[in-house]
Structure formats: structure tokens, C-alpha cells
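This document starts with one chain, in the form predicted alone, laid out as C-alpha cells.
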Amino acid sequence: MASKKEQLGIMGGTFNPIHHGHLITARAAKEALNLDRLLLLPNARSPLRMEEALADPQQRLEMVRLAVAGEPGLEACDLEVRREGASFLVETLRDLQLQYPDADLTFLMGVDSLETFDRWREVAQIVKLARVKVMPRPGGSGSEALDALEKRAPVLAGKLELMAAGPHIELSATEVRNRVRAERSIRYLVPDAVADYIYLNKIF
């Protein structure tokens, strides 16, 4: 009798910092797809936002392992800040099916990553190599944006799923930045490790 193959996620991001919304919402994808594990993949840097400022990718990938510290089925992937230079999915998740060779791959994106999609490296690969699930925006279904995208990319359609939208967390890495700069607390935004490094480091 075959072994049941793993079902790994991926969910990937700037995590510029990683804050409790993206906490929650690995989690609640993680319990809503079965997965056996999630890992966080920070970016090193989006060839679509070449000129965002971004702390430095190893002290953004310290604050993922720092914030899934003991959360079981959540972990930190160092593979994008390895490689260095444009992060580009595609090849990360050829890396994954070669040292994962049994596991089933889903990538995790957010709805507006549905604008640019059909501009990412190899997009016919990256849904052949792993399935796509796309959370929408609380209170919205993502439809029209990817019914969009199928129409601007035919060599998409029906090979996106849409979930449920997840909790409703109004919280960004802005938010955490822009109060880290003007000296007021990020306590209950970021997990307390995570803060500490933030200050210990002086980031942002």
C-alpha cells in the first residue's frame, strides 16, 4: 500500500516584517487545506518590486524563524535567501519537488498578487509543479480579479483555486514600520521575539 504523500504548503513574501496577520492567516490556511506543514518563505527580492525598501533578507528570514517558533505545522524556509539575488518561484519550487520528492506542493498567494501573475517567471510551470490557492480579501471572493487574469493568461484558466477568505485582520508591515519609526509600541502586532530583534537590531 503507497505511504499518503505529505501536502506541503508554501506561502511566500516579503514578511517586511512578518507581523500576527500573516501568523493567522498560515494558520488558518494550513487548517482549511489539511496541510501537514507550511513553510514561510521570505523573499530575497521580488523582480516586481525591485525598488520597495526591504530590510535585509537573512535578518527578515531570523524574524519568520523567531515569530514560528514553536508553532507546530509552521516553518521557515530559507531557500529564496540562499539563492540571493531576483526571487523567482518557479525555481524555488523546482528546489522543493527535488528535496521534497514526495510531497504534494501548494502555493498559498494573496488576491493581489492576481494583477501580476501572468508576469511571473514560467507561469505554465509554476502550475504544473504545485497547485495554486488564492486567498481572498475578507468580505470579497477574488473572482473578478482572476477571472481577469484567466482572460489576460488563457494558459491559466481553471488552474487557480479561490478559498473562502480567511479572518479579517487589518494589519500591515507598514503599519509596523511606521510605528517602529516614530518610537511607539508594536507590542500585540508582532510576536515579542520578533519586536525584541526588531529593536535590538535597529530595523526600520
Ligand code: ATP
Contents of the next structure:
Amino acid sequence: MASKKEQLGIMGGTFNPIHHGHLITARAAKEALNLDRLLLLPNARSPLRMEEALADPQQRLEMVRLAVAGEPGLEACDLEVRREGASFLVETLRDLQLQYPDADLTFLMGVDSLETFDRWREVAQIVKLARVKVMPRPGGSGSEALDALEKRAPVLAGKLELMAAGPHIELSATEVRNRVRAERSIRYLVPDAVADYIYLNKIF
Ligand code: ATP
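Now that you have shown the form predicted alone, what about the form predicted in complex with the named molecule?
Every chain and every other molecule in the complex is listed next, the one we just looked at coming first.
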């Protein structure tokens, strides 16, 4: 009997910082898609968000590591942080394909990424290298945003799949950063180890 190919998921983001919205949706997606492993991939820098003040990439990666420590099947991936400079998903997927030649790759992104996806480098290649799944997020299923994207970029028509409604967690890294700056508690919003790391290193 042919052995089943490894199902490898990748969830990219700035993770500035990682929070329970990411973690709950990551685990739900891993289960819904029967992924063997899900890599959480912090960007060194998003080319489309260059103006944003970001915590140091190594620190964002370390927070991802702390958040997934001991959680089977969820792993931090350092490929983009190690590469430095602007992060291009197409390059990362090519690296992953070399590293895991026998795996099927699935890239997960939130509905908000549909607004910019057509401007990512070599999108036509991205959807060849990986299955792309769009995770729901409070504020909409994403179907309108997906229609609009396919009109702007016909090459993507039928290539992205919306995931069935999963958990809707109304939480963003922006809210976490704003609360840290306002000296309000971030307990329950991020794992305790991540909160401790933020305070110890005076991030944000
Ligand atoms: P920011 O507030 O800084 O824009 P963010 O909370 O949206 O950050 P990102 O690191 O940009 O976090 O997100 C990484 C990925 O996780 C994106 O695809 C995003 O859509 C998704 N994501 C973030 N927060 C949630 C959430 N609460 N529910 C579902 N998906 C989420």
C-alpha cells in the first residue's frame, strides 16, 4: 500500500506578537484539514507593510516558539527570519518543497490577506506550489473579498478555497500591542510565557 504523503500546513504572519486568535484558529485548521504538522512562520518583513513598526524578527520568532512549546503538531518555522530582508512566500514555499520533497503543502491565511494577495510576488506560482486555504475571521466569511480578488487577478480564479466557518476569535495583535502600551493586562489574550517574554524584554 502506498504510504500517505505528509500533509504540511504553513501559517504565515507578522506575529507581532502571536496571540490566542492565531493559536486557536491554527489548531482548528490543523484538525479540519487533517494536517500532520502546521508550521507557524513569522515574516522577517512583509513587503506590503514596510511602514509598520515591528518587534525584532528574532523576538517574534521566539514568542512563536514559546507559544507552541509542548503542543504536538504545531511548530515555529525560522525560514523567513533567517533569510532576513523582505519575506516572499513564493521563495519560502520553494525552500519548503526542497526540504520536504514528499509533503503536500497547504498555506493558510486569514480573510484579511485576500485584500493584498494579488500583489504578492508570483502568486500564480504560489498556488501551484501549495493549496491555499482562507481561514474565517470575525467580520465576514471572505466570499465577497474572494470574488473581488478573482476579478482583480483572473489567474487566481478557483485557486483559493474558503474554509468552512471555524472559531471566530475577535482578537488582533494590534489590540495586544495597544494594551501593552496602555499598561493594561494581556492575560488570557496571549500565552503566559509570551506575556512574560514581552514584559521581560520591554517589547512594544
Ligand atoms: P495586526 O493586528 O498586527 O495586523 P494580526 O493579529 O492580524 O496582526 P498577523 O500576524 O498579521 O496578526 O496574522 C497572521 C495570520 O493570522 C493572518 O493570516 C491573519 O489573518 C490571521 N489571524 C490573525 N488573527 C486572527 C484571528 N483572531 N482569527 C483568525 N485569523 C487570524
